[in-house]
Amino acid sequence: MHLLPPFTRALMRRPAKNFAAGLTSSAHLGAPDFALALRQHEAYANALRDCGLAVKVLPADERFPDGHFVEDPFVIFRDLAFHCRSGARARREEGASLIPQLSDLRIVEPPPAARIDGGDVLICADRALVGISARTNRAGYQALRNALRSVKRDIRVDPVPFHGVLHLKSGLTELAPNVLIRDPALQTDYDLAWADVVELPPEEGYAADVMPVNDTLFVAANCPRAYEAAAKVCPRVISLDLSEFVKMDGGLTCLSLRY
């Protein structure tokens, strides 16, 4: 049994023009171009779109350049909404601008000392993993599992300390129950054995960020690999370009809440 209900709505937000203003550690493939990502961004809400889910899409919000990554500030567990405070300071408010729109949630609050991005937060079938990174910290860890265990008392949260990727979806997500896609970038000592892995090449490393949505698995295009994994456990695998936000260390679950 899947931990999550089947998804009906997502939200997200607009990129403003500062966009690519925000965090990155990828200024190497170059400066986004705005248009483009405008461009991508409304496919992407189109692909929600078509797989049945009702899309609200927030204006812009020039205060936060990263502000379009809605994913990192809530982590959504059935009818829990989890406000994470990242450990980069700079993204640390974003979260306030979304509550009114998760008005029908329960808000959860994070002690001070909790640090922590729901880009770090894989909710798979069986079990739920939280990254212990730059931007999440054991303190932030507690918190969330005290969170998900007041939904669901016994639910497995295991801590994945790990470096060589921003976040832990960056390089590590779920295709399947039990089947992991990840950017060999990654390293961990935690125990993957439960699962069976799938291993990208590093020129699609990036593509280890894979987005479930239902029925459907969405995947980076230009990644054959990728695909060829996705297709082998689900019938319907879509591709959508994000190379604008790639160059902002963002992925296909960093632009959307799905609830």
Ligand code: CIR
Contents of the next structure:
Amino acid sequence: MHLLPPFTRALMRRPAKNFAAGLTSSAHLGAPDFALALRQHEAYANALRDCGLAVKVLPADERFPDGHFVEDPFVIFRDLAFHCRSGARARREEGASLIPQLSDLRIVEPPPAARIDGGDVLICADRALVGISARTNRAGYQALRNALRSVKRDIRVDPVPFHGVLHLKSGLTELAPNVLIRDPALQTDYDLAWADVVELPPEEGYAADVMPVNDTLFVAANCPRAYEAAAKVCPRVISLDLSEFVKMDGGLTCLSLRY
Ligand code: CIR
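Following the display of the form predicted alone, present the structure of the form predicted in complex with this ligand.
Below is the whole assembly, all chains and molecules, this chain first.
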């Protein structure tokens, strides 16, 4: 049985007008187009609705140009909502604005030294992986591991030091139980031998961030190898064009919290 129960809800936040002022290492891709970003965001929300999820889209909040990347401030595991504290100072206050939306969950605050972004947390079918990165430190990993174990005592939680991509899930996600998909840009000494690993060609690296939603797999558009790998393991694949979020280093999963 998968560690995560089926999803029934998703939380999103509409991008703010100033979203191009967010953090990015991809300025060479050009400035994002706000109107197009809104259309892509809406198509994403509608695709989640098509999967039967109740999707709540919060209004834009200009205090946080990266605030629509709602996956980073929280990790939700069953009834637990672990409040992350990003290694990026500019993003540290985003989570507080989400707390009222998660009031039916058990909110856990990390200790002061913990740094963690939800994008570094990959909950697989039988274990959780926590990337150790510029955003997530060992104290963050330990705090999250303890919190996850308060829900499931014997859960396996592995630290995965890596570099080459922003978040662990930017470069590695799970297509199906024990089948991972990877961007070759992600470098790690962590032993992935427990899984089959589909390695994407470099030009499709962005598509390593796939999003399983119950019986559907979401994949980035225009990535034929990723689509083919997804279709092999899942009867329903939806591809989404997120070109404007790529320009801000945003992956597919980061635009929603699914629970
Ligand atoms: C950042 O650098 O934090 C944002 N511009 C992008 C965050 C994307 N988050 C994710 O893929 N989980």
